[in-house]
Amino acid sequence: MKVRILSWNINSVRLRIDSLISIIKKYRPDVVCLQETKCPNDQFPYQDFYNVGLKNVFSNGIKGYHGVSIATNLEVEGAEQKDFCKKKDGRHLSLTVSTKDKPLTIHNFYVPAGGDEPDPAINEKFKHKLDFLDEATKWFKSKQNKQKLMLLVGDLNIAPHENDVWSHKQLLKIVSHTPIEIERLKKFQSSYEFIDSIREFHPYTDKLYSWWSYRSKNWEQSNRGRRLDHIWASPELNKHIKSTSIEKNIRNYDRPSDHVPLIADFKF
């Protein structure tokens, strides 16, 4: 049994639904995880997913901001959404789906961006980001059974490695690449012994990005990117992974998101 999972910060699902449907038709994923859908649940374009064969669609959205969703053609055994930091702000959704072997649980996250000033004492948004990561870390640590097939995907808004940003030196004091964020992300990753699936197939010696700012007139030429989007597999799930990719070409679509999709292929 082969399973393809696509994760994308779409930056408004209704605005980019045509691009999304063309991407789904091209790549044929079995699971589509979106972040920053910016769409309340009662206005989510469920029918568009049904029309391309993704019959099970779940959304955790709010009006105008944030929001995550998961759509799949696999049998769904359960769904859960978790609100962190006592905020109902649409930043997490998980599904448990059937595979040939064990059930697979997929967690879709949209971690707070953190504002501009990397100081929790003066920037409430940055404090929220750190608190969110701490709470999520504690939650995963409480999950005792490390033999489960567990996948974590999403826009985690942190580029942890020096080759995950266009300039390690210049971005050390810029939110998304500061030492305190990287430390928190490592703790989050280790909470369930997650493996960085993208870097399993693309070595740390390679510069690798999934986001390019809208501010750049020629994003591809300047190539000042950051790897803010991630796919993490539990040790048990890592045995089944066959490939991962960052689909950079999507950034050239009309009216693109500033992020591009990530794809992971598994065989069970």
Given for the second form:
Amino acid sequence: MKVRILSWNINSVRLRIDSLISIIKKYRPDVVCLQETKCPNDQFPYQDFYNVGLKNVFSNGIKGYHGVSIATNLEVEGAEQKDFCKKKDGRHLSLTVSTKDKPLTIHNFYVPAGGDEPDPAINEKFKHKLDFLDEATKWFKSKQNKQKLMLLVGDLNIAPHENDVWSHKQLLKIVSHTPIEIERLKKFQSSYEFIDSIREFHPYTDKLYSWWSYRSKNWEQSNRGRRLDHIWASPELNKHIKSTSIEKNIRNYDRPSDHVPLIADFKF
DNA sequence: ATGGTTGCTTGGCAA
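Return the form predicted in complex with the DNA of this protein as a structure block, the form predicted alone having already been given.
Full assembly next; the chain just shown is listed first.
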């Protein structure tokens, strides 16, 4: 049994629904995880997913900002949305789906961006980012059974490695690549012994980005990107992984998102 | 060094 998972910060699901449907038709994912849907649940375009065979669709969205969703053609055993930092801001959703042997739990995260100033004492947004990561870390640590098939995807808004940014030196004090965030992200990752599935297939010596700012023209030529989006697999799940990719070509679509989709392929 | 763009929504925030 093959399972393909696609994760994308779509930056408005309603604005880019046509792009998304063409992406689904091209890549045929079994699970689609979106971040920044910017769409209340009652206005989510469920029918567009049903039309392309993704019959189980879940949204944790709010008006205007943030929001995550998961759509799948797999049988769903359960859904959960955890309200980190008690803000009700639509930053997490998880589904447990059936695979051949064991259930697979997929966590979809949209970690707070954190504002501009990387100091929690003076920047409430940065404090929120760190608190969110700490709370998520505790939550995964508290999970008793570490032998599960567990996937974590999403826009984590942190580029941890020096080759996850266009200039390590120039971004050290820029939110998304500061040592304090990277340390928190690593603690989060180790909370369930997650493996960085993208880097499993693309060596750390390669520059690798999933986001390019809207604020620079000729994004491809200047190539000042960051790897803010991630796919992490638990050790048990990692045994089933076949490949991963970052679909950079999608940054050249009309009216693109500033992020591009990630894909992971599994065999069970 | 600063400003640069986009989306949701129509003024200003979030990214």
